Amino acid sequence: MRIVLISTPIGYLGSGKGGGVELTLNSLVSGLLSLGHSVEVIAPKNSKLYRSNEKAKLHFVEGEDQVSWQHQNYNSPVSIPNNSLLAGMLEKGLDIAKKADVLLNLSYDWLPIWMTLNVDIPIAHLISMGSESSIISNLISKVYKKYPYNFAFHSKTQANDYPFIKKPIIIGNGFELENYIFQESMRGPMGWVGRVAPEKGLEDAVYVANALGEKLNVWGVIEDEKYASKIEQSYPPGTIDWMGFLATDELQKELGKCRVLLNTPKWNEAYGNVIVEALACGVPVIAYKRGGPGEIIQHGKTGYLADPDNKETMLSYVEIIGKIKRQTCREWVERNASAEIFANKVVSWLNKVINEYK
């Protein structure tokens, strides 16, 4: 199969601005290549793929980033900037896809979904978020009536945000396990990973660390400086150790030293990549039972699930985290979320999409 992928129009691959989509894309490319498929990636200028993905052809596009729907109102209109990066990536992707089997879109935006109704090229959409825009949800509903297989989701909880999709295709996510080293760090620090922005709920994790008189290691792009500063000023100096954004190879080395990862989203995460990355290193996770994390974590086996926004319950689970066997965490990832398992699910789905156009 010859597959053309369109990357996120928010930051180049390797910048960290694209969030989980960057990791998903690299893992998927790796898995598809290992299965013998041909892959071409359309991405913003300066993007870099993992070294293991060198066989994939990378096409660069310049232009202005889209504004993330996470930071817009649910009823906001579609906004396409002048010299749109997304429009440029879509134009190039459609041109290359004329000689390919399918175009796989990883951007959550209106334009590529709308284009599905206006070209004869099979366009599949891996939806990366819950319903964050009324206009996009309405468009997905319209496209779904004609092409019921063209959308796939990371988790059941995420798919539930689109109730008009009666039999959602759930494909989870995948990870290159050789990129994650298992560590037995039972006495390490507490960690938190993610974009530093209000919807990620960092303040709750800092509350837990402060209550225990500990320091919290925080990895990720500081997307909202005012938000980060407000949290820092609310707690004693040194409570937060800002570790910055690290690429996967460096992140997993540091993350694996933690005894627990705290995950505190204030919204429905579509999946929860950082949770699986932690588990792959043997690090148990305590998360709010909200969105994808509620489906990933096996309560009492690979971590604990607290009721949404219940910081006190999360605190009590940190105190018993030593009961979790770190090897069990790694084994779950090996059985459920390898890059090859993920790629096989994607190929099965893409075959259904392609068959709709025959």
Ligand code: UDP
Given for the second form:
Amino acid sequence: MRIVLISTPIGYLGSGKGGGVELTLNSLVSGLLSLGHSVEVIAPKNSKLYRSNEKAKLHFVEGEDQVSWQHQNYNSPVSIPNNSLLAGMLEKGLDIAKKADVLLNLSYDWLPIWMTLNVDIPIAHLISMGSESSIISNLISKVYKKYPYNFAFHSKTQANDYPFIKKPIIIGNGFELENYIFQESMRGPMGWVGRVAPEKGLEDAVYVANALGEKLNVWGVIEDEKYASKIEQSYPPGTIDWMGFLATDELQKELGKCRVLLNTPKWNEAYGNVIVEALACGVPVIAYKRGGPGEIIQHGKTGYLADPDNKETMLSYVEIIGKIKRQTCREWVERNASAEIFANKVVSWLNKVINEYK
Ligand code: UDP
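Alt. form predicted in complex with the named molecule, vs. the form predicted alone above:
What follows is the whole complex; the chain from before opens it.
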């Protein structure tokens, strides 16, 4: 199959601004290449793919980023900046896809979904968020009526945000296992990984660390400076150890030393890449049962699930985290979330999309 991928219109690949989509795209490219497919990627200037993805052709587009939907009001109108990166990527993608089998869009935005109704090229959409915008959800509903297979989701709970989709296509996510090294360190620090932004709930993890008299290691892009400093000021100095944003190779080395990862989503988390990355290193995860984490973590086996926003329960699980066998965490990823397993699911989904156009 010849597949053209459109990246996120927020940040170049490797910047961390695009969140989990950056890793998802790389895992997908790697899985598709290993299955023998041809892959081209349309991405913002300065983007880098993982070394293992050299065989994929990368096309650069310059332009202005979109504003992330989760940081706008649910009923905000669509805004497209002058010299729009998204429009540029879409134009280039459509042009290259004339000679391809399918255009696979990874951006959560209005324009590529709307375009589905206006061209004969199959455009498949991997939806990376729950419903964060009324205008996008309404459009998905409209396109779905004509092309019922063109949307796939990472988790069932995420797809529940789009109730008009009767039998959602759920494809999970995939991770290149060779990039994550298993570590046996049961006495390490507590960790938290993610974009530092309100929907990620860092404050609850800091609360738990402080209540236990420990510090919390935090990795990720600080997307919202005000939010970050407000949390920092609410706790004794040094409670948060800001570790910055690291590339996967470095991140996994540090993350693997932790005895537990805390995951505290305040929104319907579509999947939660960082959970699987921790598990792949042998690190159990305690998360709120909200969105994807509730489907990834096996309570009592690979970590624990606390009721959403219940910090006290989360704290009580940290105290018994030693009961979780780290090897079981790694094994879960090997059996359920490798890049190949993921790519196979994507290919069978894309075949359904392509068949609609025949
Ligand atoms: N991440 C990273 N380096 C860091 C912190 C985070 O590469 O120092 C990546 C991580 O690998 C993951 C992404 O950031 O792929 C966060 O994705 P997730 O699905 O957890 O949340 P999202 O940002 O998409 O809401």
